[in-house]
Structure formats: structure tokens, C-alpha cells
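So this first bit is one chain, no partners, the form predicted on its own, shown in C-alpha cells.
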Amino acid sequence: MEQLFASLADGLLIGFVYGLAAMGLTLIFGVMDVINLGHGPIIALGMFGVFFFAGSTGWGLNPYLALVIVAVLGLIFGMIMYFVAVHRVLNAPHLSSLLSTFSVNMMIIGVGTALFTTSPRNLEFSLGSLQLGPVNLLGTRVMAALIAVLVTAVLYVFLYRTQPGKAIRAVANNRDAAELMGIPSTKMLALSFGLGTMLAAIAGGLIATFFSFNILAGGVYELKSFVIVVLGGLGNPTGALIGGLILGAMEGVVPTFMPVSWVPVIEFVLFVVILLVRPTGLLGGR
């Protein structure tokens, strides 16, 4: 029972940061009806971010002040990449959309592979262990789950809050009359491409903290949040969180009962059936 509750504990603080790096995609879906498929990549781009500015190899600076420059410059990577590859195909079919962000996929893994090889990189930083009864928790996870936490925090503030946000919020709701009401729908559209790529990026940051990566990492959490976004529903920030503290206390417990390799098998065997069954997933989409 102490390892099952260790490993439970641990398998949500790492759910938090699933649920933010899902958190990014479903902003993005929600907002423009655009699955980004560059959702991987970016991720390793926060990964190597953090690395290089905190890393014994780069600025040294810390890894949580590092992050906020990550997160900025997600932020702008964003809103380039919106006006880049997805601007001129909003209005065109699914599949249009689908092809042009892949395409921005592949070439990041292109240039990453060329630039930083694909051997696996560690970030060498450690913030101890907090000791609750029976359970040990590493302190960088409970950093990131709480970081996450905030950052979700602040997205919400500013989405129901603010004046940018309510902006967004009506262009999603209805584009045309949003431009009617002199909102500039381009605008706002790039800046919510821009915060689903910062999400995805400090998601990755908070990663690099506790886990060794690469440029190709990214693809298996990209794989994760399209299972948090279903599980959760599309375009439903607070469905992402959600699901991604589900999915991370699966992969907490499941070891404990079964071999590791078992994991993936039962997430996609999961989205598979939220297909099935609740195609909305389970708290709708928004």
C-alpha cells in the first residue's frame, strides 16, 4: 500500500504538467478548430530552452527564472508560427491545417536533429525531497506541479478577466460578430496560437527538470495530450487539467500491477473508448 500511495502521488504531480502540455492544444482547438501537430516539437524546444539557459553548459541561471524566459519566447514563436502556417489556411479544410503544422513539425525535428543530435540530454538540478508519512516526493516535481497549477491559475484570470481575454473568448464564440464589434479577430487568433505555444513550452521546461529528453522526446507528451484533450473534451482548458492528473495517476498505479511496457497500451486503449463512448470526453467540449 506505501508504494502504491508513492507512486500515486507522484504519478499526479506529474499529471499536472500533462494537463498543461494538453492544456496548450485544447486552447488552440478551442479557440480556431486547429489541431497542432507542431504540439511535440515545441515541447522539446522548452526542454532545450530551460537546458541551455540553466544548464552547467549554458547561462547557469536557474531553472524557474529560465522558464520565464521560455515561456516569453514561446509566446512570440507562437504568434510567428501562427502567421507563418496557419493564417492562410484557417478557412480551408481540416486537412489543410493538419499538413501545414506538420510541416512546421518536421521541420523543427529536421533542425533540431542537426543542431543538437539526439542524444539525450540532463539537467543537472535537484531540489531535494519532501518526506509526507510514507510517501517521498522529489521537490522539482512538486515544484512543477505547483507552477503548473499557477500558470493555469493566471490563464484562467486572464481569459475571464481581462480585456484580451474576452476578446478571444468572443472570437471563439463567433468570429464574425466578434469583427463586428471592432475586435480584430487576426490578432486575437495569434495571440491564442501564442498561449497554446508558451503552455506547451513551459510544459516542457518543468519536464527537463526531472526527466532526461531529446529533440524527439516531445512526440510521446504530443501523444499524451491528444489523449488528455479527448479524455477531458476538446477545446476545454479545465477538461485538460483534469484529464491529465487521470492519465498521470494511471501511469503512477498501473506499474504497481503490471509491467511498465503496459502503460501506453492502456492509455490508448482509453482513448480509444472516450471515442467510442464520449466522444466529448468527459466534461464536454467548450
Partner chain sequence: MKSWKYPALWLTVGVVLAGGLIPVITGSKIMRESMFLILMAVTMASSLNILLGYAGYVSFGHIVFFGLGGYVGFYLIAEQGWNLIPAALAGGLASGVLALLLGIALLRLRGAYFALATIGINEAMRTFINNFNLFGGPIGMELNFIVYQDYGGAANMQWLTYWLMFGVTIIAVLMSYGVKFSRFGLGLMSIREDEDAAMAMGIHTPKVKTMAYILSAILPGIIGVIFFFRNSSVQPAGAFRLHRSIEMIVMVMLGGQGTVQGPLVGAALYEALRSYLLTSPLFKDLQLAIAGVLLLLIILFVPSGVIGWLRHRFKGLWRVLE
The other form holds:
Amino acid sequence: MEQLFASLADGLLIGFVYGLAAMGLTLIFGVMDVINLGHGPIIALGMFGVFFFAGSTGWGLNPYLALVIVAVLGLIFGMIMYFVAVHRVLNAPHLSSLLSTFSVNMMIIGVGTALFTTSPRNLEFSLGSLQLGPVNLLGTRVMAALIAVLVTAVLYVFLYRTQPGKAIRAVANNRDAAELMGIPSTKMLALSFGLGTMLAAIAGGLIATFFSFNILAGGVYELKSFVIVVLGGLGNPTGALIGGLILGAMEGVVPTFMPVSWVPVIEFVLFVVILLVRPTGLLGGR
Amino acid sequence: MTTSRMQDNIILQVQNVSKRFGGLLAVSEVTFDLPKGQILGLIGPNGAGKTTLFNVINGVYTPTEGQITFRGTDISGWKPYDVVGLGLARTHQIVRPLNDLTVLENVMAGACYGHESHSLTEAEVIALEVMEFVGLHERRNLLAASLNVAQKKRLEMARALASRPYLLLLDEVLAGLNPTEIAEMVEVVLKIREQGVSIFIIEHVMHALMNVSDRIIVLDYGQLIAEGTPDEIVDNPKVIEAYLGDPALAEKLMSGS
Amino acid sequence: MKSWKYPALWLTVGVVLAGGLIPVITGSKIMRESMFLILMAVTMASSLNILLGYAGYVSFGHIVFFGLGGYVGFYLIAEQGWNLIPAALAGGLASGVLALLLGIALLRLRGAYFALATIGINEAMRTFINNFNLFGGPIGMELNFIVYQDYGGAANMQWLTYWLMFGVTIIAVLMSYGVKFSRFGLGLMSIREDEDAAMAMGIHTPKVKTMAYILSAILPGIIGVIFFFRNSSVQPAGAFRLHRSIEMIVMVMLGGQGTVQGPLVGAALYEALRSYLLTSPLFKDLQLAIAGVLLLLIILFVPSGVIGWLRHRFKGLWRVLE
Ligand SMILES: Nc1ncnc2c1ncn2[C@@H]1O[C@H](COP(=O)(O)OP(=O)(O)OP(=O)(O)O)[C@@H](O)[C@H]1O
Ligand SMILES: [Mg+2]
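Next block, the form predicted together with the partner chain, ref. the form predicted on its own:
Shown next: the complete complex, the earlier chain at its head.
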């Protein structure tokens, strides 16, 4: 029983980070109907970013300070990616944006593999651990969950309380109408794409503080993000966070019943089933 | 249900049909009959539910309530492709050409999968004949995307006709056409009826509708508010009132008489 | 359909025949190996094109049919002692049945939702096979080399499998052509252009789409068996690599989606490019990145692919390019 609690708590903490990554994917989809297949490698870039700025072989900064730099770079990267690979295919059939974002995936993985090889990296970093009753929690994971919540809160304030945030939501609602109201829709689209990749990069950076990784590691989290996004409803950021928690909890609890290798089978079957019976997500209205 | 001689003569029977979108009742308890071989006009202000009624009849939507009988078969809730199989074809208000296919291929697809299902070779014969009929023959090898609006409306018509329907639903085939094009299209509609096809037609261009319809029904806010011959409709105070909200339309209605 | 349309067919089949016969005539084993990969790519791309190019449905996990078919056939050969040919047919059948079941369920989804679901299916299948002990779980299965004795030894087996692949590729190209100029193909292309309009025209869209999905799955299943038999082993990671699915899409896009010759041209170009990059010391490590740049350039600037572009540019070639 105690074991179950411990795995559940651990799963939930990681679930916040999953949710953060998925939020990046769902934000982009919600605003411009694009599924960013470059999501995974961007998560991996976030990992390498933190490794570079905070690792003992890099600048040696505090990892959480490094995370701020990674966030800014993630934002810039996404905006560039938007103009290079996404803007021109926004009104083309779905296949085009799927493939153009996947081409960025290939470029990152290709260059990344050439530069870093695929051997695993490890950020040697610890915040000790936290004893909560019978449950022992790793400090880095608690911190990651807290940061994920903080970033989510800031995102919401941004989207609902600030001028550019409102503009983004207007563009998401109806691009033409927003344009008529004098909102520069292209800029807002680029900004939202950047925010999406920024969230992915932050999530990657957080994961790097407690798991080892290589350039291909983002792929797993990309697939998890798909599952989460579908759980929570494509285009729904709150849904993504809750979906992340559900997935994290599942990953924590399921292995106490059956071999851990069955977890992904359950995840993907669940994913397909939800797509079929409730394509708007578990929380989705409509 | 007892089949009287009267009903043998009715190709489409709409009984008490409603369609609800969330809180909006787009079509509300509509009942009418369409006798074989007639042209029935359908008018009503914008948003009255005309297109929705078509969509319910041809199976795009399942009616929330009510029953639709076509050629003696209850088709309520059928899928559009099954409805076509029974001999009911339609055109779309907002044209839907198959852009990357040629005009000929568009019409052939209509013939292949229509009420009589044909092989490609037979479909080509039918398509050529139908395109001649609606006046698209010269453009048969162009991509559908390259047609102008008037030609796209003809294409809609040709595709529907190629399925060899018993009943044709026409949704604003005259809208956006100039007077010459309207006159040509009206000719085509009348010729279709001469071939024995029954027609149910939505139209805002009043004078044209007055000339072609045997009877007209009027929808307003989803409800059927009037039914009668063109002359009766023009003089019906309820109809004029319904259109008052829309002066431009009211004017058209008046000038049509 | 019409006699003037035949030149394109003869040209297409002629090119496949000529290409496929080069290794046979020269007797070169190196050429045979690279042609085997090209023929395989052509079959995969042509099959995918039926769904992607004709019906307009993006399957991101099409490799699942190659993997599942391959697994089923390999199991029958390695564990049940079947002969390659019936096993290959069984592999194709298994993939076809999977496509039927998936088609009924998944093809209700449109656009991005369908694409996502196909990714989910591929991953679900891969992770499932990973846990499926009958098929060797994560280790997969191996073939005892003695089995090759039944096919005249390993050297002979390689020629035999080459000829089989060659034959399947010709079937793939004929199928691709036959579907495009059939009543069924016209229905598929109507769905691609406007699914709702297609329905209103009387096309039984669920049936037609499912048929297309099945047709696009069978040959990948068959060649999966041939491929893994030739390789003498099969593992989940190799059989269900999502990346391979996307390579298939790239080939179709490169050559021209919705055309008969596009997948042929795209597959040949892509394989040629890849083997060049892989063997060039300068680009070896950057192979993937360069393929990515190429893909992006195609999507942004030549979205209709080589054949589509040629058709658009040189109207006189319409009879030969399809
Ligand atoms: N799929 C739908 N979901 C929700 N509401 C719908 C849908 N289709 C139509 N409506 C609503 O139903 C009402 C009737 O629309 P409909 O298109 O049938 O009107 P109409 O009489 O054809 O108008 P018009 O003359 O402009 O073509 C409108 O208020 C419209 O917004
Ligand atoms: Mg309408």
C-alpha cells in the first residue's frame, strides 16, 4: 500500500511535467490547427540546453537559472521555426504542416546526432529528498512539479489578462475576424508557436534534472504528449495539465499490477480508444 | 400506413420534421408533400432553415423529430449515399466542386455512384449527355477549380442530374448569376422537369421562382408559415411580414409579382 | 479507361521491368541489394499512395502493416515450418484483416485526428509485440539458417526473394494504375477532394475508404515477410519504426502524391539519395538532417512533387505522365 502511494505521488509529480510538455503541443494546435511533429526533438533540445548551461562540462550555472535561458531560446527557436516551416503551409492541407514540422524534427535529430551522438547524458544534480509521511519524494521532482504549475499559471495570466494574450485568443477563435479588428495575426501566430515550443523546451529542461537523456529522448515525451493532448482534448491547455496528471498517475500505479512494459501498450490503446469515442477529449465539451 | 391512390402520386412526404442544433431549433415541425412531377419552391429569409431542411431530407443530418418518406420508403436518418441510391440528388448552396478533377470526371463520379450505378464507360456516356444538357460540354476537360461561379453551379446541377434522380433538390442555383445566366438556368430547370424529374428548389430570386414553381412553401424561423400557388404566396400577409425584417428581400418579393 | 491513356501504363511498367532486370542481367550482387531496397520502397510508396494520394487520408503509421505482416509470416516460417510463399500470403492477409478492422474504426476520423490515430496504432502494436511472447517479445525471432536449404541455400534464397520482390512491385504498380483509372479510384479521388460532397453524390464513403485502406495494407504485409525472411530475424523496433512510415510519405510527396508514377520516382530518388548520403563521408552523419531539408523544400516549393510539377509544366506530357 505504501509502495502504491509512493509510486502514485512520484507519477503525479512527473505528470505535471508531462502536462507542461503537452500544453505546448495543444497550444499550437488550438491556435493554428497544426500538430507540431517537431515537438519531441525540441523537448530534447531543452534537455541539452540545461545540460549545456548547467552541466559540469558546460557553464556550470544553477539548473533553474539555465532553465530561464532555455525558455527564452525555446521561444526564439519556435518563432523562427514558425516563419521557416509553418507560415507558408498554414492554409494548405493538413499533411503539409505535419510534414513540414516533421522535417524540422529530422533536421534537429540529424544535426543533434552528429554533434552529440546518441550516448546518454546525465546532469549530476540533486536537491535531496522530501519525507512526507510514509512517502519519500525527490527534491528535483517536487521542484519540477512546482515550476510546471508556476509556468502554467503564468501562461494563463498571459493568455487571459494581457493584451497579446487576448490577441492570441482572438486569432485562435477566428483569424480573419481578428485581422479585421487590427490584430497582426501573423505575429500572434508566430508568438503562439514560440510559446508552444518554449513550453516543450522547459519541460525537457525539467526532465533533464532527474532523468538521463540523449538526443532521441524527446520522442518518448512527444508520444506521451499526443496521448495527453487527446485525453484532455486537442487544443485545451487545462485539459493537457489534467491529462498529464492522469498519465503520470497511470504510469505510477499500473506497474504495481503488471509488468512495466505493458504501460505503453495501455497508453496507446487508451489513446486510440479516446480518439474514437470522444475525439474532443475526456474533458471536452461540445 | 394505408397506401391510398393519393399517396402513390407523392414522391416526397415530410411529416412533422424538426432539427435542433443545441439551443437552436433550425427546422420546427415542418409538414408538406411534394407530388410527382411538380416543382415545389421553398422561400424564406436568411437563416430560416431552408438549407437545413434540405440537409435533413438528403441525410446530412438526422431529423431530431419527424419522418421523411421518399418514394414510399421511410428514409429518416438514412445516410446521404443511401438516399442518393433511392433516387434523390441535390446541389449545394455553396458550390462543392471536386477541384482537382476535370469537369467530366466530376460528372462521371455522379453517374457512377448515383441512383443507377454505372461502369466508367457508361458513366462517360451519361456525363457527356448531361454536360451537353446544362451547357458545360466545351469545358469538360478543364479542372473544376478553373470554372467561374455560374459554371460551378451548372457543374453542381450536372453532377446531380448524372445520378439520374427522381427528385432533385436545388439550393439557390440562381444566386450570384447575372440575368442572362439566370434565364439560361431557368430554361434548364424547366427542361429537367419535362424529363419527368420532380424538383424542390430554394431560391431568393423571386421572379424566377414564381415562374417555375407549381407551388411554394415558406419557412420563417424554422416554421412553415405559408403554402400555396405563387400568386397566393405573394398576396399572403404572413409572408410579407416575414420578409419585412429584410427590406431587400421584401423588395425582390414584390417586384417578382 | 481510354486507349490514349495506355502510354503511361507501358512507360511505368517498362521502367520497373528495366530497373528490376539490371541486377539479373549484370549478375551484380551489390546492384541486386540496392535494387531490392528500391523495389521495396516502390511497393510501399505505391501502396501508401492509394490511401494518401488517391483518398487523401494521411496514414502516419503505415509501417504497421509491413511490421505485422512480416511478423505473422516470419512466425509461420520460423516456428510453424511454413514455406515462404504461403507465409508471405498469410502476412498480406493478416495486414489486410488488420486494415479492415482498423478501417471500420478509424476511418470515421478525419484530417489530423486520423493521422494521430495511426501513430497511436503503430505504437500500440509495437509495444504490444514487445510484450507478446509468442512472437519473442522484445528480442523478436530468429531463423535457423538450415531453413534456407529448402530454397537452394542462402545464395539462391537471395535471388529467389529478389524475384519475389520484383514480382510484387510489378503488382503494386499495376494495382496503382488499375485503381486510379477505375470507378473505385474515381470514388476515392472524390473523397479526397470533398468527402461530404462525395457522400451527397452517392459514394458509400465508409466502404470505399475501408477498401482503399485494405488495398494499401496487403502488399506491405507481403513484402514484410519477404524482407524479414531474407534478413533471417525480426525485432519490434525494426518492424514498427515510425520513421519508416514517414519516409514512405516523403517518397510519395517527392514523386507526386495521387499520381501512378510519383511513388515510383519518389522511392527511387529517395533511396538513391539516401545511399549516396550514407556512403559519402561528408554527409554520413547528417543524412537525416539533409533529408529533412529536402522534405521541407518539397513541401514549401513543389508540393505536387516531381510528376505533378512536370505535368503542370509540360502539358504535352499528360499522356505519358500519370
Ligand atoms: N451545423 C450547424 N450547426 C449549428 N447551427 C447551424 C448548423 N447549420 C445551420 N445552422 C443554423 O441554423 C439556422 C438555419 O440555417 P440555414 O443554413 O438552414 O438557413 P437558410 O434558410 O438556408 O439561410 P440562407 O438563405 O442564408 O441560405 C441558422 O441560424 C444557422 O446558423
Ligand atoms: Mg441556405
